[in-house]
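Given next, in structure tokens, is a single chain: the form predicted on its own.
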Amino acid sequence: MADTQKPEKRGEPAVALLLTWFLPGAGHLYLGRTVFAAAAFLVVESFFVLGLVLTDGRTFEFLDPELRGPLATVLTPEAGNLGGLLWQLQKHGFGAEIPGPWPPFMMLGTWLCALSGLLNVCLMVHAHVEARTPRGHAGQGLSPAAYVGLTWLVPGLGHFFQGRRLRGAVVFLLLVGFFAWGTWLAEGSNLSRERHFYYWSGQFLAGLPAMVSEFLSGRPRVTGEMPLGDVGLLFACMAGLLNVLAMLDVCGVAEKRWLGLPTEPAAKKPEPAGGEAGA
């Protein structure tokens, strides 16, 4: 008789992703993967503490005091790598109660702590994916979770490394179009975390195109009435909030052929003419 049990999991995938959400690297020391698990944490938290280092921990001073609470950062990159998140917030909260100048490299600290949280997001779809793998299962191409990378990376990008690169060419020209005319309305005003905290937050996960546009801008001062700036603040904020669905759909289908899975849905038998056969 043919063996009809299913093959064996490395872990439970929910547990693998809370846990890499809590602490980068815990879901693969989980998993057994305990090498990967400490390469994990030290990079992301490299990133994160460096970040802290070269903003003093006042990255949140950025936030105006009336939206300051308990769950104000939960809507920021940063939340992806969570007990970084809660540490700074215990120890650093929204800054001083006086403010004084920012550091000199406030935009490069701002940008790394920012990165840690993605980062961590992609280490959580690995950590996810590989406790669904079967044990003795060689993953079929690239992990999911770099697909997502590339994704966030630049729009599009990891679907052209999938070979769906209509898509890829669809999904770039829309979204960094959409990043493009939205700064061209705000006249780069979105383009400062001080300014517009929560627009921001949105609009990074447009991955370099909005770090880049962020970079030679140098950030440009607001010097008159911008009538379309709010229009401005939501298309580009969009850009990014349309990049995570582009995100999962990459990982959908990478997931799909990382397992072995069909990635189109089995197509129906024809019927037989003429009603049943033999009739």
Contents of the next structure:
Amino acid sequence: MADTQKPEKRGEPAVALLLTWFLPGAGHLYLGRTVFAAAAFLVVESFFVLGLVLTDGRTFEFLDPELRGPLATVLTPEAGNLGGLLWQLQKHGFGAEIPGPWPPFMMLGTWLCALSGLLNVCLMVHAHVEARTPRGHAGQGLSPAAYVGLTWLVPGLGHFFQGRRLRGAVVFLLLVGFFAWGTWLAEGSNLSRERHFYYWSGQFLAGLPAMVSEFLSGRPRVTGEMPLGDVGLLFACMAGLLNVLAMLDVCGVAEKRWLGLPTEPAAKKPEPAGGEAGA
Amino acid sequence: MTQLLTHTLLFVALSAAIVVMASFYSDPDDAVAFRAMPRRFVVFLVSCGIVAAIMLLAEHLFASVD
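Having seen the form predicted on its own, the form predicted in complex with the partner chain:
Entire complex below, previous chain first.
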């Protein structure tokens, strides 16, 4: 008789995910991974606190006054670390009433805060998959969270590490190409969170290419008319947003491999030859 | 006229990127994903064309300042 009993899960995936969202490591603590939870908390919150110190908590001062409101920060990478974001809003709000010069390491600080959110998203994926992994089951290959992180870092890199090299190459050329094209059309004006707060959040999802470009460009000044500046801004932002689809793609395949599920749909059984059918 | 053509071509280029990524997301098999792209691309462009036509019509009927 076939064994129909489902293997025991380690916990509720949604609970693990939500706990991690509010507090990095909390989901892993719920799953009994105490050491991992402590390490995860330390890493994510170190990024966040260091970023907060370097920016004096003034990241959201970039927002125009008319855009400031309770939901204004939802579409930022920092929202991945919800507990940190709420704490920042509670403590610093949208910055000082009177504008002043930015701290010397403002750009680095905003990157670190944004990175803490993105790292926590990877942790949320990790906690969700861990919760669904049956007890005693050793996952195969890298964790899906690692593939998501690699794909964020360089679009296509996660596919490459999964052995899907053609797809990885297409994703890389397409997304990095669009980011570069957009940056060229916008004459580098897109590479500033202060100037384009929400578009920056989108292009940050293109990972290293966006960060390196911003670092090297030194946020160039706008000195003349840019006929296709808006299109460039859109292209660079879309490159980041489309990288989310790439992350979901690698995550789906990695999850199946990790859990030992078939990655391809089951092939149709060949129909039996007429004479031998119904034997 | 040149500006309209330029923007249309840029839109078609971005549409191609959206369709390629959506196709990859929908199907983990490369061969199936590549095969589905031309049809998806046409459907995407036609759908966008319909939305644009409806928006232009609505603007002409309800928001025109002429």
